[in-house]
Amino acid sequence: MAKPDYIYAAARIRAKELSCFSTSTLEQLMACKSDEECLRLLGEKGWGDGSARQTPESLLEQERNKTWDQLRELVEDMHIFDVFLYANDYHNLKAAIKENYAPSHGADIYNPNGTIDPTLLRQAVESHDFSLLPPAMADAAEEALSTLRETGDGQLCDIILDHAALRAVADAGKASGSELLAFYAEHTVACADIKIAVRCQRTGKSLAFVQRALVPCDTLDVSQLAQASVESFDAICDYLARTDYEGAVEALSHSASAFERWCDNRLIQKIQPQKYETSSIGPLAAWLLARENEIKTVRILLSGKRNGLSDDAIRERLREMYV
């Protein structure tokens, strides 16, 4: 089967990249005195719907929807982008299982931006008929629901579903045939494994627990990472210093948020060569990631302004831009 031709779509994305935020745009936003002033400036730059009563969350959600709508105009088969949505599917599955176990009312706990309708997930859990779901997800759902009902251990339920979500991302990246999507999947799983190892070390989890939580990937030896996790934080850093994630050590030593920033910046740096590609899915996927990074950065900036953080405190949380 011939590969799709993305030449036209990539050319259109080149034009859209011109409207992406640069570092100078972030500085304009930083110069605003309040989050309300930031929202006005964002509106002038075409963000949101132009409403004077726009809230930060509605504006950011509209920008995310715009991004996906623009991709749908350019790409006939959107399944190539499912790798970016599996986390939302498993979040919704987790919500459905916990709602079934301990019903809650009034809160909107589902994310509409997934590959599976949340209503179907709720139906599968309520009927205990997981044949409605993809096989790998069905197995994880069965195990997670049974575990929660038998033990009442919500954390173990989370571990099962988070592990399955990362495996879905890893498998999709490898099956995509795209170098960029494969890198994204590997990066996502490896960074998640590092966070899990550090969290388990700080909470004193057993080796068996860590091994259950970590997801195999190509750029980390999860056996060594798990062993380091039950030894000490320094052991984790010593191991990472011998891997592709050496740069994470300094960030981890600073704070969890610094590590999150390092992960996001590493991804943006690695995808920047896609600006010069012309015929693959890479430029479109890179633009999607760039927009998600942009939206996340604006959210951080707006939150900082709203909570009265200093400019220095906000700047140290901002991500690198794609352009």
Contents of the next structure:
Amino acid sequence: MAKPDYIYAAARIRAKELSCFSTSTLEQLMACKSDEECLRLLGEKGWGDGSARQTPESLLEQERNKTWDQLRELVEDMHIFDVFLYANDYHNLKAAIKENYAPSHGADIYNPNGTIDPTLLRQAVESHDFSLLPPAMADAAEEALSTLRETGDGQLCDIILDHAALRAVADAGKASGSELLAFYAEHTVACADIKIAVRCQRTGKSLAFVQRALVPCDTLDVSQLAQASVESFDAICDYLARTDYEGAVEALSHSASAFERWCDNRLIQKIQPQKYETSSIGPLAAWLLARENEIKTVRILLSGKRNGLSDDAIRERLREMYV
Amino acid sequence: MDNLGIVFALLGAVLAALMSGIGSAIGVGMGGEAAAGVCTDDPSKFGKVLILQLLPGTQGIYGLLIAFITLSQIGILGGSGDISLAKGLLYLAGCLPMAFVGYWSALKQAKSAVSGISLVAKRPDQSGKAIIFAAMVETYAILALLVSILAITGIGGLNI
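Having seen the form predicted on its own, could you now give me the structure of the form predicted together with its partner chain?
So here's everything in the complex, that chain up top.
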């Protein structure tokens, strides 16, 4: 079968990029006195459904849905974007296993934007029939459920599923054949590994625990990172300073949220060349990441305004924009 | 063996039209895809992207021109079709610049035009520059056209 060339889709995305938020748009939002004023301005820019009484969450959810709907219009085989959705699948699996272990009612704990229907996940967990799931996910689900039943340790269950989710992302990135998707997967796994190493160092976890939690990737040596994690925070920083993630050291020294921001900004900086690409899946994936980044930034801004944070405090959390 | 001259000469004319035509068809198709993508969200840019879409189409016209000149020179469109083998091979060689350069320049110009269409999508005021970038590739198609015309029109006077 001929490989799709995405010329039409990439050109359409170019036109859509005109409505992406720039730094000056964020400045306009920053100048708003309250979150209600921000919502009004967002409405004027075409966000949400145009109703005056829209909540921030519904507005952001609508924007995410619009993004995915537009991609569905442009791409016939949406499986290429599964790499972005595996985190939701494993979140849903985690929710299904925990709900099965300690039933809770009422709360909507499932994320509808995954590659697998949450109902199928619940059904698989309830019937203990994981053959309904993809093999890698089935193994992880089996192990996580039996671990939770035997030990009652929710954290261990989380580690098993988070590890499997990151592996799924890494594998999908490599299998995609797209340089951008491969980079996204590598970046996601490496940043998660760094986060895990730092968290484990702060909570004094054992080497075996850290080794189990870390997911192998090409740009980090997880055995060295695990060793550094059980030594000290400085050892982690020393190791990272010798890798592609040198810039993370300063952010980590500042705070966890500064590191999150550094990760998001690094991703946005690395996808910039896609603005000049004309015939691959790259511009579409970059636009999706740019929209997700935009939505995340608006969420931070709205939350900051709602909670009365100072402009400086909000500003230091804002992400860089793609356009 | 006596008739092979006309066969090679005709092969040259066919190759010039065929390869340049294929290149242009692919190129204009690529430009059309990109132009449609831009016009879906902003139909007001139709005029600007149409020029860029059409740029890779010229190679097909040049190929057609070379084919016509060759056909008239070798007597297929009227006159005597009596051509020696050497002359037939010369006509074939004379058509090849247009055939190959026409094909490749159309494809390369199409890529340039698609990039130009992306530029117009974001900055319509820069459409002139986008056209110039793509038109630069045309230079080499024109050079090949000139070489082919000079060669084909000159072969008739040779006494071989």
